[in-house]
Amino acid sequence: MYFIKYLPAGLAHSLAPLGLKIYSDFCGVEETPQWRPFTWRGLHFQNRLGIAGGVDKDGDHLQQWMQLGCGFAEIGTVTPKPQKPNPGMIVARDWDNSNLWNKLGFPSSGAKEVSINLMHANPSIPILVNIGKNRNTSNALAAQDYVECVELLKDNADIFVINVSSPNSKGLRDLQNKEYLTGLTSAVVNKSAQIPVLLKLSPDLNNHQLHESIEAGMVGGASGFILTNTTTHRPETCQFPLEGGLAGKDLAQKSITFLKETLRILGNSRKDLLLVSVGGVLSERDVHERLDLGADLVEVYSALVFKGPGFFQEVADSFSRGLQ
């Protein structure tokens, strides 16, 4: 798989899903790994490891993180019509730093589309939806489009994740906005019946503006919180882009740092929360880390990238022999 760091990142992004099969196929395992399982609401997580939103955004490679080793997936974003990603340069790496950046824009094969590739894939691990807005579609609309993945999508979904953090849709981080988030939320909460509901969070809100978004997410019925999406800030050596977000090993303590101020902002409204904990992730001792601090699971992205899909693994045999 170390052949794809020398492909462009474009040609790379292509050539994964490809290579996933054929190494998911020659290094999978028959069953997921147990390591500090977990249930939550009727959910059983065998681990709390599993892949990021915008992974497999449209479901249709679960068998293959299955086969790796999820403890469960993040599938999406979802949006209720199909639509293309943004034009230009969409994705970037930086090996030297362990950085990646994206301005994908929620391409997507449509609410139907992945409501059908869930149902053939049949899968015995929990899965998570992550949803979001068409982007033609008004933040005044934006309600409309979130229930209409609800609809289509809740037969299939374990649990649903509301996406008003992406840096790749313009006007979206505007929905984190109090005004807006706690009637979204409660629209999402209503429509879903018994699924539960996430609110995935920028790393780029102040402390202010995560205290309002956690409250307003709470007061419309949310179950919990994925901490955190890409980031727009840049360090000061950074080639990418202004624009879009980046992730990886600079994400890092900005994800660190949400976990633990939502940890202190929730207090003892904590409990029966999930919290997900997402950003720079790319170690066996970075799991480790995330769930001592108090995060439920832990998802990864940029660590299949710089790290290879054997990842899950290893990091299951790091609990096995008791990381030192």
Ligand SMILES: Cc1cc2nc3c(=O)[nH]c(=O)nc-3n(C[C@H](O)[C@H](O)[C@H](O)COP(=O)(O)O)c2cc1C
Second form
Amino acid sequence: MYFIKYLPAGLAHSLAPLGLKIYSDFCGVEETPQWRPFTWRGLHFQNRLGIAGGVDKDGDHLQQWMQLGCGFAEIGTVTPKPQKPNPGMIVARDWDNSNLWNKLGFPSSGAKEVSINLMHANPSIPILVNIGKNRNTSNALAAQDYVECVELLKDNADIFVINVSSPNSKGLRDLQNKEYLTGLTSAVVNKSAQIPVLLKLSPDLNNHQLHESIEAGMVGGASGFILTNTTTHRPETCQFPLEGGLAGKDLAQKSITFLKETLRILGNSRKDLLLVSVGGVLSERDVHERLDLGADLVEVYSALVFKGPGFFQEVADSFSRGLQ
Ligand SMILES: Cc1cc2nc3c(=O)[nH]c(=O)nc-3n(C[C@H](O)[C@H](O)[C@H](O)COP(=O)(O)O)c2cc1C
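Mind pulling up the form predicted together with the ligand next to the form predicted on its own we just looked at?
Then the entire complex follows, led off by the chain already shown.
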């Protein structure tokens, strides 16, 4: 798979589904590896590691995620209507520092099409469906877009994720403000009925904002949080453009800090709220660390690029070897 490193990022991105299919057909597992199994609100997770939002935006590779050993999969971000990616360069990789950059901006086949994909896949692992608004929908009307996604996808989602944290859709992150967030969350929670709703937050919130977003989400009825999306901050030596979001190794510390801070903010009121850690998880040890810190589930995107699709199996093996 390492020839991928020598291809331009855009081409590698386009060829990834084919590579994934070939790898999972030849090297995949028949049964989901079981380690640290977990049941939450009636959903059974054979293990705690899955793909992050953005890896499979339209839910058309579910068979492959199961073959690779994912304990669950987050699909999306799905928008109500189909839309194309942002123009120009939209992905880049820094192999030396294991960092990934993107400004994709929610390319989506649209909620109707994605619901058909999910229905045909009939997955045996829990499915999180990450939802967003269309590019041309104003923040004032955003809740309608999220609610429309829920209406179209609710028969095929085990958990909904409200994405208000991508840096690539203009103004989206403002929806994390408490003025919007309680209303948006409760509109989605009311429409999704029994299906739990999580909020995915940005690592660029300050402590006060994180506190307010968590409180606003809980008042709106959120059942948990995903920490974190990509960052607009850049390390000093970073060559990536200033627009767009950075993922990978240089996001790890922020993601860990947000997990710890969220646990501190929730304290005894955490109860059965689900906490999902994502950002800079690039080794078996990183997965162990996030779970030991208190995450219920862990997700990866960059690890798929820098470590390859065998990552899920390597993590499963590390748990069976009892890696500490
Ligand atoms: C190319 C790319 C596309 C992404 N698309 C989405 C998306 O559509 N929705 C979303 O919530 N997060 C998206 N993300 C963010 C990831 O879900 C994740 O939060 C971030 O990459 C940090 O994890 P990592 O360090 O393991 O890559 C995307 C990330 C990348 C690199």
